[in-house]
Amino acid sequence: MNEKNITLPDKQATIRVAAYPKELNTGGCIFGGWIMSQVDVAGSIISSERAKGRTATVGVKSFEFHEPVFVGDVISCYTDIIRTGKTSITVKIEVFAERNPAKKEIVRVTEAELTYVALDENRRPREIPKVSD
């Protein structure tokens, strides 16, 4: 999927984090599980904001790795709520890597869709508040 001339979305990233050597896999790239955890963190931030409280990950609809992430890359996770149910929120997360600060390159590395459920104080599903106008 090697896209050229990619720019970052014109909105604020939910999270940005640098990839460090401790996250390397045996192939010399950043371990996919580390990227998955960053995606889950980003999705949980936006879902908790929308639910106005605690949420938990209940499903992964899709997870696609397009390009590797390398040590020194700064990844940015951009999130969009694509569906809200009675107790659940589905979030699309796009991950971009910024690399080579001297001649910045931006690469779309991962896309995912995760579903979260809103939880009450007993960690049981609860209704998501309606969006006020």
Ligand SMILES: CC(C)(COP(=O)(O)OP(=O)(O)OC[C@H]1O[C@@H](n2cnc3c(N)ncnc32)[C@H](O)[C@@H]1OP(=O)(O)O)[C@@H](O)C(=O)NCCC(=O)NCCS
Contents of the next structure:
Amino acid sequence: MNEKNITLPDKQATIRVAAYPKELNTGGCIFGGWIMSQVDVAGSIISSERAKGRTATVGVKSFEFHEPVFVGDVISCYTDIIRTGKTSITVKIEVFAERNPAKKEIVRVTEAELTYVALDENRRPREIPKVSD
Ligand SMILES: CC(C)(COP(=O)(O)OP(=O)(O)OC[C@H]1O[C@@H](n2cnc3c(N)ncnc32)[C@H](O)[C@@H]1OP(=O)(O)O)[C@@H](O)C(=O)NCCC(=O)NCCS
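Next up, the form predicted together with the ligand in place of the form predicted alone?
Full complex below, order starting with the chain above.
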């Protein structure tokens, strides 16, 4: 897939956030761990909405950094639930960077699949409610 000079998905992003200089790595671009953190936050938001309660990250199936993120980029995380199990929810997260507002460029920078588990009050797995509930 072409990662550059594309348009944003036609839906609302789960989170949008600007990349600040404090997140720089020694190579002069944004630290991958910061991007991973934003991805995890986005996945936890959509999984908690679907589970109607607290979820915890249990696994990372894949994580791909296609393009670097730079200071000043605004990153948007788009989420899709791709699997719902008995107690788990697997989310695909795609991250797009918007840069150079004078001549806007959109780059698909990262994609990942993470799994979340719905938790009860004792932090044990809890069944995911039916969509109709
Ligand atoms: C989440 C937690 C309560 C699950 O407990 P557990 O005893 O492993 O639960 P189970 O074996 O019953 O698995 C629960 C679900 O998670 C899924 N799962 C477990 N490990 C998984 C992994 N590595 N990747 C994907 N799914 C996984 C199981 O398939 C199951 O899904 P299903 O009910 O939809 O079939 C426990 O692992 C935990 O507390 N982990 C720490 C979570 C955390 O703190 N995350 C924040 C980051 S540090």
